[in-house]
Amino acid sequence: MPLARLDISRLRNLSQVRLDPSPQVNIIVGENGSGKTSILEAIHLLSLGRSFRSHKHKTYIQHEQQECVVFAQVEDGHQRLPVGIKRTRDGAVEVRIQGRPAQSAVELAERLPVQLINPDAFRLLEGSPKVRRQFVDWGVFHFDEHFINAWRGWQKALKQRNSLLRRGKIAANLLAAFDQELIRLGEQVNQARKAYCAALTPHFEAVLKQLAPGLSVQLQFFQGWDAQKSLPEAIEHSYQRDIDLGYTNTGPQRADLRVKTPTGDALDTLSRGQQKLVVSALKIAQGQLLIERGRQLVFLVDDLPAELDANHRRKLCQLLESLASQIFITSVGPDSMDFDWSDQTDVRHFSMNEGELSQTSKGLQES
């Protein structure tokens, strides 16, 4: 669902910004610190209820202000759906959809799927398994409507089991009572993740072939325990170790998406530029899979030229354009945005200067 209008108030250096974006391509140019990335941050906040730049909400609420607000009108078929989020300094979150309070930010995520490609996307390769699990779970959330309830139930069962384990000595029959629910829901989570990764892999391989034809990279889903064992067997085998450690040592909470080349981990064997291509391929493939299922999403591409030469920038833009999705791209200067978009593509150019946004023509930007 593309954004038809975006209003941002009191977020970083954006006191009051309104954006009437193209449903296709939007290019925002500005110097470092001008506020262009904050536009993408606001859209991300509206989708997921959190920033991609900081886990601390006080850092993005404008200095000496008590709250920040992001409001948008989202295209939903032939109507516009008003959605908004407010974050206050005391940590409160208020989400509204069509003027009514939403039960959680999950409702926003369902209506406004957002895919982010930015310099920090390298964390997908160099970060902990948790980062890659979040990547997979975002995809499964939009791929399998039953996943979120199974995931929540499994998380609750896991926390209860770990709470018991932290108490020290515990009777085996008491722990077994919690294990039953943990295993039932854990198996559902695992099967959903496996099915999603199996569907994602051919898309990833095809996209990477277009971006970097000579690059050989494979995805391997690790479920979090020995593939030769069932989850009940793995939990039983790890029983004494769990007692000793005080937490559950095996299961879906240890899952990972491993990215490999013929000579080892992608992080160790690929250049920085190649890593960005791999991460971009993962994100675009995830978007393709969502679009195949009849969903629309918004791509946020921050600092496109970073780590990519002109040839690969052009290939990346061609792939993004082919998705027929709404795209927001930021860049320090127009010279690096030399891609020739199709005449049928609605491309709007914006200039950001010290928190002030203005729409410009391409010709004015290049002059």
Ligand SMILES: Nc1ncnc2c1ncn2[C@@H]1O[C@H](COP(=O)(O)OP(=O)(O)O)[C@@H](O)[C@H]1O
Given for the second form:
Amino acid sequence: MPLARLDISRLRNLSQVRLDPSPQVNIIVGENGSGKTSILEAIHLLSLGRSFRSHKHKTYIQHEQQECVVFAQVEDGHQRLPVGIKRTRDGAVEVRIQGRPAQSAVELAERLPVQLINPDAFRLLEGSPKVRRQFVDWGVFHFDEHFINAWRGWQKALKQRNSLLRRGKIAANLLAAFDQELIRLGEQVNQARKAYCAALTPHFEAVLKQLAPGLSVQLQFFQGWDAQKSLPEAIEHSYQRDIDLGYTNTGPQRADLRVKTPTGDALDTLSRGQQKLVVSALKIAQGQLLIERGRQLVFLVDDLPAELDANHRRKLCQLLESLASQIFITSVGPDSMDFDWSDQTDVRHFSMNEGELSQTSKGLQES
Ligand SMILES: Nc1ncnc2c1ncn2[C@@H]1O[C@H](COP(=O)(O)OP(=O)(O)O)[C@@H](O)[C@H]1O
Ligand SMILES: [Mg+2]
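Next block, the form predicted in complex with the ligand, ref. the form predicted on its own:
All chains and molecules follow, beginning with the one already shown.
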């Protein structure tokens, strides 16, 4: 669902910015510190209720202001749906869809999935399994409508079990009662993740082949426990260990998506640029999978040229163009965005200057 109109108020150095984006490609160019990333941050905030730069809302609310607001019109078939988020300094969050308060940011995330590729992308490879688990779960969430309830129930069962273990006083029969639910929902979570990773893998391989034909990288889904054992077996097997440690140490909460090269982990052998290509391929593959299922999403590509040579920049632009999604790309200089977009693609150029945005080229639908 593309954004048709975007209004950002009091977020970082963006006092008041209005943007009429192209439903396809938007390129924002400007000097360091001009506010380019803040535009993407605002879109991310609108979609997910949080920033990708900071978990503390106080850091992105403009200095000396009480609140920041992001408002957009979202294209939904033939109608435009107004959606908005307000974050105030005291921590309150207000999400509105079509004028009525939304249940939670999840409602917004369902309507407006965003996919981010930024200079921090390598963290997906370098970070703990948690980061990759979140990547997988984001995909499953949009891929399988039953996932969110199973996931929530499983998290709840896991927290309760861990809290019992932590207190150290557990009667075996009580733990067994928790284990039933933990196992039932844990298996659902695992099956959904497994099916998702199986669907993602061929997309990833095809995208990476286009983006970096010489790179050999494999995905391996690790379910979080010994593949030879069922979940009940694994939990039973580590029962004493759980009691000793005071938490549940086996199960889907330890899952990972391992990214391997023939000689080891992708992290140890690939350059930063290559890591960026691998992560871009993962995210584009994830996007393709959604698009294939009739969903639309918004791609945010912050500082596209960073770490990439001219050849790979062009390949990345080519792939992004082929997604037929709404894309926001930022870059410090226009020179590094010298890709020849198709005449059929609605490309709009914007220039950012000290928090002020101006459109420097008309898009297809405007001319
Ligand atoms: N809470 C804030 N209030 C006002 N200005 C801020 C706040 N946080 C950051 N800034 C400023 O806003 C600008 C943000 O720039 P950024 O979006 O990162 O720029 P770019 O991506 O173009 O390099 C910077 O100049 C920064 O100093
Ligand atoms: Mg930036």
